[in-house]
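Consider the single chain below, provided in structure tokens and representing the form predicted alone.
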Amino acid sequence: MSAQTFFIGFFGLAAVWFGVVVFRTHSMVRSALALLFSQTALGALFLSMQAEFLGVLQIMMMATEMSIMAIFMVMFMMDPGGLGEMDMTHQKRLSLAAGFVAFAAAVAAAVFVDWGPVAGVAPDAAQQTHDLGIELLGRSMLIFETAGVTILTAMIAATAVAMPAVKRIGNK
């Protein structure tokens, strides 16, 4: 077994495990963190398959999204820590059935689809894809990173400004 196969299996199982944890916890914050870990494992899975652009994009996008979601959950949920043992699942049987059907379809696609090279791709299509990747990960990457840090700073500032008002409302 090659190292690539090992890491693909490891990160694939980690993604599925954390995906299950998302629905097994009573805490919205823990659920958001489990979803973050699951999506990060998917990004690592892409990296293991030598799809660097997709891997880095997945990890960056999910880290930003889950951070925003966790901040809003802490601000607006009555019990974000799950101390009240709230039940966050609905239609359990339908959800389980849909999950098993989706899992079976994914396994069937992975096993029975011919994953060989695509015939009939124009020779310049690969060059266009390469040029697009260089553009997105080249000079534009600094713009995306700067925008992400700016948005994070704005969220932290908004939370800091809103905290005194939340405390006043809570004391009434």
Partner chain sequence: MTTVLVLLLLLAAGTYLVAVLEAWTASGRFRLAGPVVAGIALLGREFIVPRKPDRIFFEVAPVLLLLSALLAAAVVPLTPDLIITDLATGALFINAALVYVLVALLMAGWGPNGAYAMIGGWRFLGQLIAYAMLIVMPITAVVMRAESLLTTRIVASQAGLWNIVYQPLGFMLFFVAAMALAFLPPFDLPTAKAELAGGVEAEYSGVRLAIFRLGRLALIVTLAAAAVVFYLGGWQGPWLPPWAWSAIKILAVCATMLLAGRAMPRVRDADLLHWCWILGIPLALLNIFLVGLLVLVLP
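All figures in this text were calculated on a predicted structure; none of them were measured in a lab. Positions refer to the first chain, counted from 1. Just so we're on the same page, rigid core means the largest C-alpha set that superposes within 1.5 Å between forms. What changes on going to the form predicted in complex with the partner chain:
- Once both forms are overlaid on the rigid core, the distance between the two CA positions of residue 12 between the two forms is under 2 angstroms.
- Residue 159: CA moves 2 Å or more between the two forms after rigid-core fitting.
- Relative to the superposed rigid core, the position of the CA of residue 146 differs between the two forms by 2 Å or more.
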Second form
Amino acid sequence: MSAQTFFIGFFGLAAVWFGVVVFRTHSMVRSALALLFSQTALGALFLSMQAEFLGVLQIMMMATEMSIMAIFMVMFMMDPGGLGEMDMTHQKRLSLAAGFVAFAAAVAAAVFVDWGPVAGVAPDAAQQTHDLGIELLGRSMLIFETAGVTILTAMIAATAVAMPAVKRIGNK
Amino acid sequence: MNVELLLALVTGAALFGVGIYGALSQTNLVMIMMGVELILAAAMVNLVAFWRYLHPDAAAAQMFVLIVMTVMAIEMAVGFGVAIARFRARGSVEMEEAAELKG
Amino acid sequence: MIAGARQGKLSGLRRLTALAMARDLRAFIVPGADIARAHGLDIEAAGMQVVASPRHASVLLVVGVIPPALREAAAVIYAQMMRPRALFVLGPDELDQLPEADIREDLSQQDLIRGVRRLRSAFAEGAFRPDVADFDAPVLHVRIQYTCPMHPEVVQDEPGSCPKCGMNLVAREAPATAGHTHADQPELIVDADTHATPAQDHAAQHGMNHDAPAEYTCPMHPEVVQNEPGSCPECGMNLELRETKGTKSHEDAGISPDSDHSSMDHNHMDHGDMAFMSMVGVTKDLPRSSDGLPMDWIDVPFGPFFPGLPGGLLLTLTLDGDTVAGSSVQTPGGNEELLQHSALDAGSFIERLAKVEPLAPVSYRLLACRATENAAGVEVPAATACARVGALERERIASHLGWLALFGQQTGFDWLQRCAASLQLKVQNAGIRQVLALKPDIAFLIKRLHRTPLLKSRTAGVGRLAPNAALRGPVARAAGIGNDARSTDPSYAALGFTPVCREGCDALARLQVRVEEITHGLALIVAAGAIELPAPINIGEASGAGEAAVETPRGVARLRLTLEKGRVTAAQLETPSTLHLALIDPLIKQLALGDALLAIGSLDLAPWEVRQ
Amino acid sequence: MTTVLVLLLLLAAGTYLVAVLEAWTASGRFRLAGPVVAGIALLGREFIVPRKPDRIFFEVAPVLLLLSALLAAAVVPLTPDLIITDLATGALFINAALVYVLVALLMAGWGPNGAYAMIGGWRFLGQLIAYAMLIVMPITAVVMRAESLLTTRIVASQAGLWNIVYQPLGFMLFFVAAMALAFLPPFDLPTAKAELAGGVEAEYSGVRLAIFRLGRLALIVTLAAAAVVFYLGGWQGPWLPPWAWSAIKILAVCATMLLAGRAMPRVRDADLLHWCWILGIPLALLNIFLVGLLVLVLP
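I've shown you the form predicted alone. Could you give me the structure of the form predicted in complex with the partner chain?
The next block holds the full complex; its first chain is the one shown before.
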């Protein structure tokens, strides 16, 4: 077993385990931080698959994102500390079944599809970063720009929705 | 069949399953968003794995992952915007109480 | 040997750490650094470092007399400190809730230094002991109750499930009776048998109170509140029922100080037997923040020994995030009879009044002197009156410097804190020559203060007060009211006095007024040419009624008294801080926490002189 | 392996000197033995666990703070060869590691179940959203000039002209944001002594407090080292050997960071957010634009 296999397995397991913890813990802050560590483990998984830029970016982006998640969890949950051990789920059986079926189907696809020849080596990290930059600002520029504009629109829209409706309706 | 590719894909599948379970079973909007984040994360794992083991020379695959990250951020922004607005109006982001959203 | 030693044999590595602990003394000062300075103590020069949290302290330094009301809080502070910990008492005070003092010295800098030396050897030898007893005090006993996180009105002494929704009940501490700096003590003695105090019963009743006055409010416009149902004048939506906030804060007091993780409690009761827990129900009665979100408010105690507030001031803030939603203030004692039910002779009365307020003893001594002289009809020679002005102004300078030190501490402006504190220590007992010698240092401090970046943006607009009759002293003068007892004082008129006045009514204006008064005070001392403590004049067997007013550093204090054959039989004191205390609540509403504390600090309250 | 050990030792030495400096700026007393005495004393003192804590968070937070500082230090070169790992994404990695300072403080705030700590933790979160951009965007401009994310390449790109001259605006923004990230005065909102009795630090005692403070000091050194690499030409300089230049520059930046905030009052959090959004981010964008122009115009 190569080191790469080991690390992929290890970080994959960690990511899944933290993912499960998200829905198992009663404390909402723990839940948000479990999601953070799940995503961080994925970042490490990317690193062990030699996708250096993506891995580091994932580790960086998710930390801020999930920290913000944590504060919203505390705001919007009935029992953020989880001391009441209340159950906040519904249609549990259906969800479990759906989750399991999705998992099984995806695994089946992974196992039974012929993925074709496997490439041995990836380009080194500096080359990858360079290629990605060229790709982003060359062929995929339109998609990249669209994504940028979309995120800006989403930011503005979200802010507008979230702002208090001061005198907006009142003036009609 | 490459072991590493399989491991990565199974990881993706497991995250996908957990995410589906979370998105369906949780009653709170924020928790549902967490489920969706996991589903998107699963997609990212698969994309990276395909890039690494099938097309390591295609930079477009990496760009695709960046797009998924953007989608995650957008989902967060819009989700929280809606959550704040609902919380302000109704004092709750529980889905059981969002009858009027069903349309 | 110290009572708060840590368990273990003193050997090897532990001996080394004990030696390090003896070198590294970190003190938490009770009741506060301001009192220590007023007694002329320089803690840092004596070799101890002052810390802000009892968790970081190894020495509890008690300065002077602690009123009985604060002793419980002192015991809680002691219980929160890390072991090995020592109790270092300066002064003759017996503290009933605390263990026997490890080191006891008199109240002076030499004694403090000697005490620190003794403390070092006590730590080096007795930091670890194989047999240590846990510190135990009645205030640390906590009764555990069980309550439903969804239905806080369900409270019982046994674990079980909620009769309304079937959830498991969670344990919590029964509401405490006194406020502490930190509500959570490290050592808990769980005592399920303690009977509920009246205060707790009261809180429990409030939780069940269905008859609370109802208010109707618009879900979109929280500012719309009326007493009857109807539609919102702004958007036409139907108004929703909510209960008034009064009940909420009472009921909350038990859980909130430790910002309990299950803090989404509420006092909504009409869920009936709903199987599904409605979050709408949970948040319906929560108070709305200024941005319209129904948020959970927590009550956080600040004081009585909080590092950023005058020592002894017990402030409880209801915090909505980082914003202050409400507050309550308490001061230690203040109800003591001036005469303690018996007539005092004039000399002891003056001594007694000088001790009322440790932060401004000269002013109160002068007040008592003047009132007795007025009652006896004695005239004071002009030279003495002039020298008394010198002493009063010296105290004003020292007090304002002390306030600057507190201001520096509050704003994290270390240089100002250090510089102002050391100047205060030098000025407060200096003779006229020394005061004049310190003039350049004070001028440098003021010049540097004027050039400080960010100072304006930090203070301008904070703690804005409408000019009104309840303002006294520098606070009034910063609001443009020339309220100054010195203007009518003939001995001041002879020295060419004009009051300092500023418009602005905010913390910046108060800072400027105090700084300017320091400069004016120096000029007045130069004009007076002498400093002499007011001494009681022999009034013989005189009788009569008299009154006097003195402009203390915090504002005018008035004293009325009746003399009968040389003995004071009745006395009535009016102090500026009593009036200022009532300003706090409206002053800090909707301010951010840092601004709120700064606003309170800018009032320069002296909790000790508050009389109710 | 030896590189790692040497660098860790150097980091420890730097941290120690910074501890001495910080004690000096805070109390006005220069005691060379102060930090070691305080550290040993804390090791012997009791570690108190408050009531009803989130024990995992409470225990992990100080370690995570230290870890994130150490990880960020791993890609900082002291000389061309003295670097633990010269990652191809080094400049981004520093960022990624430092974001976990926020996570650590959030955990330290939530863990002990105390109001002061919790407010401190949330305050830092509010702060970070404002200035995280001010760390990333100046680094972007630095990377644009170097045309590489490699930290060694970034230093090499400044051979002719240090970035502090090439893009002074970026340096100022990065410096201020770094001070805010290390919650140094005047940005010490999460640990404000007189507002929150120590804030996130308030409930820590004994060994954990020692680790928390150590992590914070290591963070200051790392940030100073990053500032040196990005803007002050790293190891470059005449006469002295490269390592000496790195050391001198890092200590000088540390001292400036520690001293700068002591002579002014703490910033209000509302003001900080306001300035970051209204002033900081437009200036950072302007900086990127200017550097882009310079890169295109200058050969």
